[in-house]
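Only one chain is given next, in structure tokens, and it is the form predicted on its own.
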Amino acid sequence: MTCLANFAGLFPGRQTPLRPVGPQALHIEHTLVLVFAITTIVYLIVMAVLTVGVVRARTKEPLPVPLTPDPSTERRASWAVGIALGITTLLLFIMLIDSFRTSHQTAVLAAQPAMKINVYGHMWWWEVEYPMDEEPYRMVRTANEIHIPVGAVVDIHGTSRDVIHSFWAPNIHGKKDLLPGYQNDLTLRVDEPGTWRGQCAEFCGLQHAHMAFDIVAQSRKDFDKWYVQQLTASAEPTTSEAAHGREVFLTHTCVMCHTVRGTSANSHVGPDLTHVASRSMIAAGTLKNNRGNLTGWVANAQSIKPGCRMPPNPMPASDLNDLITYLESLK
């Protein structure tokens, strides 16, 4: 598919540009191995050159400055350095115009009909917002995931909740940076299942290195069971000890900052965790989303990712293992 697949099989492939899954990213790697190659040539050719004129100086007797220039000597050092201003400026114009082609390249899918799909970057994580049919009903609202259908266009519409942040995600696209108070569109396309992690690609803070997310390109069939499923309001627990749970979320501080569709938890200062545990990362992408990982994290953020704005919840031993066991049931 690409000229560097091979290499590019020594990465693991999920965020590099080295191993493109769409159009625009193929045409950011043909442009990356373009000016790769010429600069490389160009640096041996130079370090063969110095390596020649230097071995020759060392070899050869000293010999004395002459008072007036050699005619012949000075023809031929012009001629060298119009051929090489020459060289220089055909190879600066074949970079210059194949990064146009690609400028031009990357922005064709913005005037096709799109998916339209809502990305807000906050100190130190991503919502993300799916207005299909812009009906209230049918608004789903996730974190730090973004599912899409295999081959569909889909336009990411992005801002930032507070300082500039900046949405990467290198095996599909180029950055595009999310600016406070403005608006800024990116159109994709992903032609090959799988999941690809993005990055926050704009130093926004203490975090800004824990502020990934994952791209996750499903077939249609699967997004559309995945996007009624997220429909869908918070199961209803089934245990008592869910049944606690649900009840510590709703008397403790969780319930000022996030929501769980079906209860009266309707902040939205954090993210929606009324699927929280159909998402396979959490905190952003810091840690896989299981049981002893929910647990720490519940219990003190501060001591995974410091400065994040989710605060220590002491509880009782049992209220904190009722509570996970409650969100674990948030499928």
Contents of the next structure:
Amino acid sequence: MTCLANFAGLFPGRQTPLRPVGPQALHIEHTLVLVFAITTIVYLIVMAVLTVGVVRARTKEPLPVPLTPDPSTERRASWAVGIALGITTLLLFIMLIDSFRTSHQTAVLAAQPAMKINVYGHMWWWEVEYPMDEEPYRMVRTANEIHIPVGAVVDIHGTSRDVIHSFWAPNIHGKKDLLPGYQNDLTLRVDEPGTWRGQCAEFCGLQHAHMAFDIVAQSRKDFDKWYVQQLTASAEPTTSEAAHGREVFLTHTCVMCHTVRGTSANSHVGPDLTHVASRSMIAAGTLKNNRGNLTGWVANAQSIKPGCRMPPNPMPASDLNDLITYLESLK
Amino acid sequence: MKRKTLLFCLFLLALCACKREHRVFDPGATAAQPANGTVMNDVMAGATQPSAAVPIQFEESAYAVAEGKRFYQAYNCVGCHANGGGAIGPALMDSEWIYGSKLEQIHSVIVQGRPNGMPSFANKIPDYQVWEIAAYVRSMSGQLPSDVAPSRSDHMPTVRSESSRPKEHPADENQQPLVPGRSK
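Now that you have shown the form predicted on its own, what about the form predicted together with the partner chain?
Next comes the full complex, this chain leading.
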């Protein structure tokens, strides 16, 4: 069994259930490997018997019609069918018991005290909220990037702001549906530092395929540093370009949907941009966060994610340039 | 023969139904410009200007009207006008129209703002989105065909859906042209 489980090592991906980095994903992976092994062996045996039967039927003389049953062959056939039925029932029970065991083991983590994170599914991005101690001034809001300390038990409170989405980071846990008007909880733990990718696993409209997120598991020290940094208001522009960029941001259409804490932009329709430059991806895991991609996204997001909620923003090149400079300064 | 004719008729019918489902994601650089000043009515200084074409395609696409409904919430129109019944701002689902019931009139109300509280959204909303909101506002009092008006809400329904509302008849529906002999 362990030998079979090791084949997962062949796929060192950051979005696969075959490389578990948490206790629950480990249990799920064991069940996956067990079921895969049993069904593969059964499939191979069935195929082998079928092949032998076909080959023998072709080489042998055709049987005389009408058939006269031979009592000893009949008895042997009954035994064979009986044994096969018994093995099938046994295998199904093994898989059933293993599946029960896995559901239990993935659920026991929920009993432990945990750090809370609220995740809201939007068409087509993820809003992430850290309601630390339920104190408004300790609240951090970000998008598409969930930072957690390695080894900490984390309680994800998931819900949706529009249609049904599904939260799925295969390296860490199974899927959990995010439903509008209802809170679904998911408790997880990541034991290996790294960036693990997750995706929406419930078809939710045009850009369902471009709705990914990253779970960044880091040491407690790094996490605290990140959290304290996220708590601060947005950076004041230091150059004249960035200052003009902020002016463009505040006097243009951006303010209708986005928040930059520390300015008058305070809308929650789109992602919070207070520390947008600190995130590694933009557009829900679609593009790397660099100057070129950011410019393209702001200028015409519809050419990148057709149908997404971000409108095209035609503006003079100098304004766009300064706006991107400002956004890049929001570390 | 009969069957062929029937199939051909069905095909023609399917062609007719296309406009309702017409979706434009990228409206182009001109339409995506932030909305700015529009002509309000026929009364203007100097020679009359040729009136700009009113983009009625927004009133014909169920997608555009549904988008308008979303913006109505997202841009907080709902904060003052509620879901059409009015609160701080006037009701939008009745037959009373202070500044006119036409698509372009609603567009200019949103863009320019109006006395006693209606803020101007000039430079804050892309032009095509203003048209979508205006189209949705018209659907609130049943001015749009029921196959285009939204038939459901994302929140708990408290009023009849826009698509099943009876058509209100605003007073300016059969407005006389201001200059006799010149048709609007």
